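For reference, the chain that follows is the form predicted alone, supplied as structure tokens.
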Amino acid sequence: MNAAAERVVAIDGPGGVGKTTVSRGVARALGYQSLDTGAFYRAAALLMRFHRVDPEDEAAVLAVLSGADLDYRDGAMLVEGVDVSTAIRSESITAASSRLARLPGLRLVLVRRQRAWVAARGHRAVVEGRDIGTVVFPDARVKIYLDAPPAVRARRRTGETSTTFREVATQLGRRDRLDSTRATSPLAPAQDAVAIDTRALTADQVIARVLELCRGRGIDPANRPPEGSYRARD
């Protein structure tokens, strides 16, 4: 077991659930810095776009990535600099993501990255993704899977965006299928997770209930280190 890497705080869930939300507020509470691991893949699909790479070559994708630099900084995807947190949002780097993280060589590099940044940050963060409590973090002490029925995540992000819910409805169920049928690493709850339906529940409940379970597992916002000790380091 990795002792340090229990430090994590995995959350986990298909999207319209309020991953990112709960994540920043569990990690403000927590004094420690919170990781959306879905942008790494997203910056991915942007890079090879620009790139003109073939997502089904891996061989292709793989030489243009092991180059990039790609970092995340207060809530901020950056590519060789360039904050594309707007960029990278689209529906189609969003259905262009998705296949990208099929490929087993690329979800590799990846992970190593993040699991990088995190060892960086002494492991005192809040990772949200898809394959956290599976994969990336297998050790975090706490696990969380955020769930909620496809209607109500649909509606979540027809508030977020111009799109109508009939299409939010059709992107999130085509994601959800390929997330959850790939081969490495599918979407799927931990066997050691808390699962939390946030249908009827606030953000705020949500981020409570977290660190509720953060409090019983040790991890408590009380003997959070001073502001400053883990600020992201280049």
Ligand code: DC
The other form holds:
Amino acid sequence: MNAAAERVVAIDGPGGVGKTTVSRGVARALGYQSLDTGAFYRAAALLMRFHRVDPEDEAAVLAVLSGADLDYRDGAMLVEGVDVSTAIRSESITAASSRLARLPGLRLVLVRRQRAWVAARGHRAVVEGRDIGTVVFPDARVKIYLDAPPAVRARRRTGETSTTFREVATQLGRRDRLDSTRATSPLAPAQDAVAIDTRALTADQVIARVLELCRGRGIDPANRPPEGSYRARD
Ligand code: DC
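Structure of the form predicted in complex with the ligand (previous: the form predicted alone):
Zooming out: every chain and molecule, the one shown earlier first.
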């Protein structure tokens, strides 16, 4: 049991459910930092594309990843100091990140970096992803699993890029399948997670509900984070 890690607020759920908006809102209210762990998988996919590494070749993937400088600052993903926040949102990187996320060795490396990022901030962090409550921070006192039907998530995502609703729905379906059927750390609610169906709720309503749970479990907005910066490197 890691006592400091209990302060972490873990938010899991499928793509397009609103995890980032909710995590940022909750973090702001708590004086916490928010970490989008999906951005690490996306950055890894971008790196492999850049280095022309076959994503099925795990040894080659790990060789590139182990020396890479990945950082997450103020909501931006940096690779070797370059802000790649826009580049990692392309359709092809989105699809590649889900495939790459199946590799157990890659997950170990990224999870280690995510834990270090959070530890460097005194564990005052809202961390979003697919395996936060189950694997990355199983000791978190507040674990949330956000969910909404695929059509609702696809509608929310449509308009973020130039793709149509039908295309977005197809891609989300494919990612849902990959994320929930992979052998290592599949997308699944932790046993002790509180599930919130967001289909009929606004982001503010979801944030309010999460904050209520935080207060009930002793995580209070009065806790202010220490200043600090950290570079994730193995
Ligand atoms: O949250 P996102 O859509 O940006 O994540 C991109 C991909 O990364 C997603 O398809 C699955 C993977 N991922 C993961 O396996 N574990 C996480 N904690 C976060 C993301």
